[in-house]
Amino acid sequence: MNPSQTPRELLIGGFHAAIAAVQADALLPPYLAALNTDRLLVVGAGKAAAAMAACVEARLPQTELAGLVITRHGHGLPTRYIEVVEAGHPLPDAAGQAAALRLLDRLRQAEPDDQVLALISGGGSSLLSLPVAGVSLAELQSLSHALLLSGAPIAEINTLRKHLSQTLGGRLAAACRAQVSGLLISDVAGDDPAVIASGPFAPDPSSYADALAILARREITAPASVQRHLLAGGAGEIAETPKPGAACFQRVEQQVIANGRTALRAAAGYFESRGVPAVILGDTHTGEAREVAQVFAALAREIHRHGNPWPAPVVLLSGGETSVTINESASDAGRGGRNSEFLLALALALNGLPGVYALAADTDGIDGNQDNAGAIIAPDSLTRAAALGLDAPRHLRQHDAWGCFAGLDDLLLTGPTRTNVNDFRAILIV
């Protein structure tokens, strides 16, 4: 271990060179030199859209570009001819309907030999909700709040997104009769592109059926209008999404271009690089944030008493997409993530174990709805904490790890990085 780095140096080095290894400019250029274009519609929608189109614009000089990308307030970027729009993130706002409504219209527009470039990235789902005739902006807000609130993992969300929306669920394929290659930016565990923004170029195996048994199975009430919409598509009266094998999806042509694990990777080679071992754990863990915390507190624990099954120093690396149930009723909720608030469930369940250091954060630079991008706890941040005047445990309880990590100064503050790949979690020990 290089004795000239502390361990919150490590981390913090370890974060930037995950989130180096997944921004446009380092994994978009092979794929647009393949290109046979000197004409290109460009659309989008994601955290990364934003970014990716600006790359787009530097790579590829001498093509006459045209389009339109949405991405999240304060992702944006200056561009020349790809027009980017800002919009409502994790909740859609007005500005991202008719900027979908604007992207389809172009899509639609398009002819048979025109060639399109799709972006796709983490985010894209609430980005381009565009709501069905019937179903209102604001009737699609409280069920992704509700939706939000109730802990249901992306995949759940983003089913019912598809069947509420002109644009997902493979509905900007089936409205686009040019040829389509998609360059995506997972965010989810798996990597399917028909889970990836609510996949609006992708096949959707999802049914209105699921949709039903989802806000039954959660127990969230919806609007009637999106009731009434769901019932006529489960008997059939509405069409289906697209499905696997629609002849819309012969002129597309998709490919993942990175994910979590290509950040965790990086993060690997620059804590090896400088003489700490590092072990990556998978980039598909979810679940409650606070029950996770406790599975990676006991394996920290066994490597620090047992050295099993790796002897320290070595870092534990992992991403995915924990969640956080709020009750909506709860008046004492706070401020804070689900890796903030993974982090302090962390520090809780080991209680100081001394040469356990760990950072927690969102690869888009956000975590939840606050502006940090996560926060690092060490061995004595409970003890800090608690002569501070912080009721850790407390914070824990009412969900506001942000709190009680601003109190300690050990925020994680990066802005938006115009990127996604979901967690990145770090626990170093030493």
The other form holds:
Protein chains: 2
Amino acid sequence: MNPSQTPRELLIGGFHAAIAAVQADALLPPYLAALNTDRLLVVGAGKAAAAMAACVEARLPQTELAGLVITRHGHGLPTRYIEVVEAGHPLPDAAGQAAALRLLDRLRQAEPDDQVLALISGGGSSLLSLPVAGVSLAELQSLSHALLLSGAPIAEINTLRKHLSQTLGGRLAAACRAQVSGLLISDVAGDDPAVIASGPFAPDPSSYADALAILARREITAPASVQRHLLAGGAGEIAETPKPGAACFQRVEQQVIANGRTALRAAAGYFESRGVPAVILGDTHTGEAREVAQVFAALAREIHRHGNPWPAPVVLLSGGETSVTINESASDAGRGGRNSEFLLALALALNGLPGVYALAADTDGIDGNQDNAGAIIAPDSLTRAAALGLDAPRHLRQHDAWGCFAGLDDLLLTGPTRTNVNDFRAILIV
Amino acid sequence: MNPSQTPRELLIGGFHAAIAAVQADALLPPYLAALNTDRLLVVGAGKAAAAMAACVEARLPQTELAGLVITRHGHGLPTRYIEVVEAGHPLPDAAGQAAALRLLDRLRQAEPDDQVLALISGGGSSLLSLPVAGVSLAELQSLSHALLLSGAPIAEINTLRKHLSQTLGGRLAAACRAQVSGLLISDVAGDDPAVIASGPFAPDPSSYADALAILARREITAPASVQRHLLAGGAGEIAETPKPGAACFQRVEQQVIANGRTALRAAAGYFESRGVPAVILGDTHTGEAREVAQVFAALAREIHRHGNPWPAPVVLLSGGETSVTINESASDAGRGGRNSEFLLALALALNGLPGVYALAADTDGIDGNQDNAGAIIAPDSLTRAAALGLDAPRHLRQHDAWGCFAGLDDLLLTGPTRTNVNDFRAILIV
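Now show the form predicted in complex with a further copy of the same chain, given that the preceding structure was the form predicted alone.
Up next: the whole complex, starting with the chain shown before.
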């Protein structure tokens, strides 16, 4: 290890290396150079949409550019030709609804010899979720909220969204006669274009029947308009989302240009260049955040006590998307996203184990509903918390990891990163 | 890999190697040879107690032996000089209560120049839990049941037991004037003699106040007699359990002779001798079984897809004690212990991933409340289940992994193993 860097500095450096590797400016240039067109209609949605659009403008000064992309509030950037609209995420809002309708109209008006560039990234599902006729945004919001609270994985939430949307589940592809090149930054395990942003340009293998089954399984009573639409769809009265093999997809070519692994490998390179061997434990980790933390704690104990399966120093890197199940009946303060909650549970499970430091953060820069990307823990986190009068177990029980880390001044603050490859976790054992 | 063995046979072989390494007959002889005494009063409790007692009789034919050990129903063995009593576990019963009282009396009658051999193993906490005056066995059972259902870790359950018992938390040491040699088979992380079987011969760092705090945190309303006793203890009206440094422990010497690591290393040796590299991921894994499975599934995916951090074939070994939280309001069938539940969740998370096989079992041979030690999964487990009409996700939701694996004929049946080093998990990626 480089003795001039503290463990905390190393972890922050590794996170920034990870984020830098999945920035639009680092990813897009070779794909844009290959486009070879004079005119380009640019559409897009997601947390990286504005950064991707700005990169297109900077890199294609000779191309006649037009279009519209939708990004999350706070993730915008100034652009000249491609309009950037900021909208609601994770809960859709009216700004997104209006922008999605205009985006859909732009695509409908495109001619067969036009060239469309679609810039898709995580978050696009909410930002594009233009509800079907008869379902209001408020009803869609209420359903999304119930699904998020139920602990439903994102794949299930998106099956619902696709069947209640005019844009998702391949409907943008179906609406467009032009050639479409899609560039996708993946925030989902497996990098399936049908899953990223709920696949506005991808075939949808899911059905109305699946959507209904998810509601039943999660014991969610959907608004009456939603029930009506899904039941009508299930009965064949409304067209299904376009399925694999549909003609519209012959005009579409999509490429995944980055994912969580891209970020983890960049972080691994950063740590190894500083003398810390890095191990990638996977980029598809799911599960309840506080329980996932137990497993990583046991592995850290194994390394600390037995130098097995790797001797210290070593950094364990992982990505994916953990979840936090909120018990609505409890008085959950609910400040703190899944990465902060993971980290607080990890600190409690490690219980001050010497030599173990960790950083966990959302690569989009916003973990949950507060302003932090994540947080950092050290062997002294719990003793410092106790000295400050912070009841760490209580913060965890109340899903208020944010409050604990804010009190400790151990929040990781980056602001919006304008990209999104989901969770980033680094556990450093020295 | 040895081509003559199937993955299933390999996994079963690895488990049997693990169990064999933690049998009394494999562990005790060197310690018994060192005892050097003509007369020995043997006491003990735990799932290994009968096997340990039988080994003492076989190995010390010249020693005058007497005494009493308590083991779980079904874990007994025939002995000649050392009485073996079978009793209730995980819920204490009248047989255990009567035997614990007799065991306590034997220790009280021992003279200072007597030599006591204490044979302690997991399960001893329930088997020895002679309640304090004023608290009935039924009340203790009801409390134990509520604690188990609340998902309280075993350390918390044992803090309660120690403060409601005449034997646990060092009280057997306090009752005895003789020299005590303790041989312990550990089923707990860290191998603390104060935690193994709730430490009948070990100093107890926990207090009446801790016991009361656990009840509050787990939101358990204890029987009135229990509340009364704990509150009286908390107010200093009843003597605390003997604390570290107490004089009674000068006569006691305890040695941990095996733990989960002993079993995992034996399994590792078995797999490696058959050409399968083995990785021990830790012997202190805790967490909700179905969530722990998500993490192991992500790691198995990483190995399968990327040959990282180890190329296949490799077997991932781990131990510890996961938990299963039962939602009492749901119609949980509840057939299936934590290892079976882990395994069913793992199969669902892997979703048929090729080349991944796994075995998870309780090393005592009884996983939960059925007759199986655990179970085995293969890449075809889910398709086979579906073909048999088994709804695997529903079995998991209802905590009925046993029913699913019974239907698949994939239960692992060993009968009582007469030892206990807690969970054993092996995930084989070929």
